Structures are given as structure tokens and as C-alpha cells.
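Presented below, as C-alpha cells, is a lone chain in the form predicted on its own.
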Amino acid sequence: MTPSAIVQYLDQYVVGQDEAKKIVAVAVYTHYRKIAKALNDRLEMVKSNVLLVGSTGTGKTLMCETLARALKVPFVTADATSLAQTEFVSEEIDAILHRLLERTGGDVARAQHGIVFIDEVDKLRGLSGQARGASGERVQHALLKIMEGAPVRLKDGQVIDTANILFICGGAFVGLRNIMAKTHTFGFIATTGADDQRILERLNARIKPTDLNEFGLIPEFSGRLPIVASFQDLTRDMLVRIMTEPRQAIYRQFREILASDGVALEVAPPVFEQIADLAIEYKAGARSVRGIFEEMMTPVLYAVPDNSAIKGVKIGSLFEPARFLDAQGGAIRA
């Protein structure tokens, strides 16, 4: 796939976001082209991991279960908290690449093709005065060894060559911002003004390897992801767009369900935008909008199996009851 098709596809599942969309379609495109020309002409290949930056409920985790269902390739995601609170770093690694094989039924030279994300690796710096587990930094040394490429043999015997897998990695990196304001100081360019305000802008929007490494991250590890991207917190349009949208948008489901027992559902516009500020408040992005609405259609669904007079349901405000419908589009209790 090229990367304009990778991103109109990932342009299906996952709203907004287009500079991050377009940053990880090219990587990936990269990456696997090197692949085939490595194979083909034997020539040594650099790997480019990525980096994706941003506030949690932003789609980063959408994004790439979406990337490798576009590729069909294998894809499994690991926390790296979780890492963090083990003794036994390399057995945790271990089972991620078990988990790869897993998907593949076995299939090894598929496996090593694969994408890992790991996510949370931004609180690997603040784990480090645990006295069981290993710090963040050596789990950050622990991950270093299989994100630049090499053999490893698992538990069961078997090799897995990690040189060809895509490693993402993702975290919030809350306070990442206010290192970038110390160390971006750029603030005058020599072209057209037009032109100067918009360089200046992708300048100081840039995430530096020096900027991770003061936040924690260790110059090896923070150089093992060339490529970042940055997620733009949600706002209240694009949150709106979130439930409503997508291929997957939990309204299209929610009509889905109850279509299967022939009720049709009607949400009114301002119920989705009573919605969207809710989540904003509760600063967790999609995962909020989710609950929200589902928290909503409880006393629908409640209702609605055991009384088969109900044809339809709207719903026209968040804070008042949701209205049962016959067939003839009267109003029935429910």
C-alpha cells in the first residue's frame, strides 16, 4: 500500500489527526520497502522505529491496531508499566514475541514481519524508586537489543529475527511541552513571511531526541526511534465526529443492535456535542466518550428486549429520559 492509501483507510477508523496519519504511513511504507529491497539486492537495512506523542484517549493505539489490519500483518500491543513492575524484564519480552508468534499460528517468517506497540513507555522514567521490578531505565536498556533488530530464542527453542519487526512506541509525556518551550528557541527565518511563520511553527513543534532525553528517556533508547509524531488533543468537533463517523463509531453499533430487533434509534445532534463536553471535563479523550455513551443507552437497552412494542427510541438530551416509540411513531411506556 502506498502511504496516500494507508492513510485513507486509517481515514475510515480513526478521526483527525492527519499529520500523525501521514508521519506513520510513510514510516511503515519505508520500512517495508526496505524490507523487500534488502531482500532482494542483500543490502543491510536501518531500521526506523516510531515514536507516537500524545494525551491518552488521542487514537494512538487505534491507529496501529488500523495500520496492521491494513497490512494484514501481526500486531501486538505491550504496556510498558507492566514491564516495569517485573524482576524478570526479559521474560515479559519474551512473551510480547511469543504473543507475535502466537498470532501468526507459529508462522515464523511471518512473525518477524510484524509491528509491536508499546505503550506507557514515557512512565519508564518514574519508576525507578520501586523496590521490586526493574527501574525504567533498565527496562528502556532491556528494549534495546530487539528494537534495533536481533535473534532471540524463546522459552519453547524457537528464534525469532526482531530485525524486520516495526517497533511503535507511544506515551502522554506530560510536561514534554514545557521542556520543548525551554529548549525551542527558534524565532526568526529569512524567507517570505508567509512562508517564515510556518517554518517557524514546524520548528518549534518538532520533538527533539534532546528534548525525550530530559524528560528520561536515555539517548540509546530515544535514538532507537527516529521517526515521532505528535497526536493533537481531541476536541469537541472531533469528538463529535468520533461518535458518529468512523466505520466502527459506536452510534452506527448501538443502531446496529437494536435494528436487529427491529427498533430504529434517532440521537439528536446536541445530545453528541452534551457528550463530547463531558469527555473534555473528564480529560481521557475517546475512552470518555465511549463510557458516556454507553452509560446513556443502558436504560434503553434495559428496556427494550422485553417489551416488543417499542419500534423506535429517540433521544434527545443527555440529562432526559430517552423516548420509546410504536409503530405508528407514538409515544409508549416503557
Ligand SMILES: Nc1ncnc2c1ncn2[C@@H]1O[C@H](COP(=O)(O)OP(=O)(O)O)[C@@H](O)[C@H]1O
The other form holds:
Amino acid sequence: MTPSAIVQYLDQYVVGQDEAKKIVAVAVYTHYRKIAKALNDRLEMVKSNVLLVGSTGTGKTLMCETLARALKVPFVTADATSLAQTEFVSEEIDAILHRLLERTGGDVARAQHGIVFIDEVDKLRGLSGQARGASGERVQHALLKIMEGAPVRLKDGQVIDTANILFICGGAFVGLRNIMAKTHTFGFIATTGADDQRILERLNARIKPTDLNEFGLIPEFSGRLPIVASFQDLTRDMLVRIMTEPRQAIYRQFREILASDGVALEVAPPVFEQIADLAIEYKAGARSVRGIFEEMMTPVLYAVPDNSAIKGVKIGSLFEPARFLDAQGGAIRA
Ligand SMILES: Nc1ncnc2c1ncn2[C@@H]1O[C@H](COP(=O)(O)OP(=O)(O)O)[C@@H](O)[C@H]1O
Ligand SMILES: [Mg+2]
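Starting from the form predicted on its own, produce the coordinates for the form predicted together with the ligand.
Below is the whole assembly, all chains and molecules, this chain first.
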């Protein structure tokens, strides 16, 4: 798949994040090209793993899952926070690779071309004042080994070579923007022309390894994540689109559920805006959207199965009861 074909596929499921989609698509394309070339030429390949930076609920995990589906490669996620909380880091890491192997039904060769997503790596920061070798840093070192590419012997004796596995790390990195503002490097270069200005702005917006180090990642670890894609906070408009547009959009799902009972569901456009506004208040990106929507649907799904006369449901406001309609469009009390 070419990068543009990957982006087109992602567009069906992930709303917005256009810049991140492009960066990730090119990274993944290059990764699998490198593997093919290294195989042909029997070369060592230098792998570029990817870091996704963005607030919670902005689509980082969704994008990785979708990507793996597009490429038809096995995919697993792991959580850095839980790695930092266990005494048995290397066992936990082995378990991640083991799950990857399970996804392929034991096909080692396919597992070795998979994608591993490690979320919340920002929680591995070594805080200044903390003893060296503190748990977060220990986990970074342990992850380094598999991210660099090494044969790992699993508990059951099978060996997985991680050299061709693509590692994508994610994190919110709260406070990183402030760090970057302090270390602005390109701001004083005099420029002519709007294009130069735009390139400068792009360079300044780029997250550099030194920013990540200042944040608290060890240089060896940030050095293994040379490709960084930033996810935007979701706007109200993006949240509305998330509810309605993607293939798996929640509005589509509920319309289908009710349609299978012969009931037409209609939610008025302002309702989506009301939900989006609430979700923005909850500060969890698109995560809270599903909960709010489901809560709104609960009385509907409670009433409909008991009343076969209901053929239509209209919701005009998040703060008013749904209206139930019969086959002629007349109101029904339910
Ligand atoms: N950009 C987006 N496009 C479509 N759905 C999204 C987007 N961002 C978040 N969502 C929705 O919110 C849920 C949580 O998103 P997730 O990808 O897990 O966020 P993150 O990993 O960035 O914390 C997803 O399952 C999806 O339903
Ligand atoms: Mg996530």
C-alpha cells in the first residue's frame, strides 16, 4: 500500500489528524520497504519507530489499530504505566511479544512483521530528584532492547526476532509544549516570503528529541523514536463528525440496531453539538462521547422492544425526552 492509499483507508475511520496520518503512513510505508530491501540485499536495516503525541481520546490507539487492519499485520497494545508498576518488566515484555504471536496463531514469521503499540510512555519519565534507575527509566531501558531489534526467547522456548517489528509509542506528554516554547531554536532566523515562514513554523512545531529528553525520556529511548506525529485536540466540529461520519460511528451503529427492529432513528443535528460541548467539558477527547450518546439512547432502547407500534424515534434535544412515532408518524406514548 502506498502512503496515500494508507491515508485514504485511515480517513474512513479516523476523523481529522491529517498531518499525523501522513507522517504515520509514510513511516509505515518506509518501514515495510526497508524490510523488503534488507531481505533482498542482506543488509542490516536501521529501524525508525514512531512516537504519537496527543491528548487522551484524540485517536492515537484508533489510528494504530486501523493501520494494522489496513496492512493486514498483527497488532497488540501494551500500557507503559502497568510496565512501570510491575517488578517483572522483562516477563511483561515477553508477554507482549507472546500476545503478538497468538494473534498470528503461532506464525512466527508473520508475528515478526507486526506492530506493537505502547501507550502512555510519557509516564516513564525519570523525574529530576528521583533516584537513577527508578522504575520508569528501568522500563525505558528494557523496552530499548526490543525496540532496537533483538532475538527474544519466550517462556515456551520460541524465539521472536524484533528487528522488523514496528514499535509505535504514544503519550499525552502534558507540559511538552511549554518545554518547546523555552527551547525555540529557529525563531530568530530572518525570512523572506510566506513559504519560508511556513517552513519555519513547521520546524518550530516539530517535537525534537531534546524536548523529549528535557521532558524526562532518556536519550537512548527518544533516539529510538525519530518519527514524531502530533495529534490535535478535537474541536467541537470534529467531535460531531466522529459521532456521525466514520464507518463505525456511534450514530450509524444505533440506527442499524433500531432498523433491525423496523424502527427509524433520527437524531437532530443540534443534539450532536450538545453532546460535543459536554464532551469538551469532560476533557477526555472523544472518549466521553460514546457514554453520553448511550445514556441518551437508554430510555429509547428500553421502550422500543415492548411496543411494536413504534416505527420511528426522534430526538430533538439532549435535554428532552425522545418522541416515539407510529407507522403514520403519529405520536405514541411509551
Ligand atoms: N480522531 C478520531 N476519529 C474518530 N474517532 C475517534 C477519534 N479520536 C477518538 N475517537 C474515538 O474515541 C475513542 C478513544 O480514542 P483512542 O484512539 O483510544 O484515543 P487515544 O489513544 O488517543 O487516547 C475511539 O475508540 C474512537 O471511538
Ligand atoms: Mg490510547
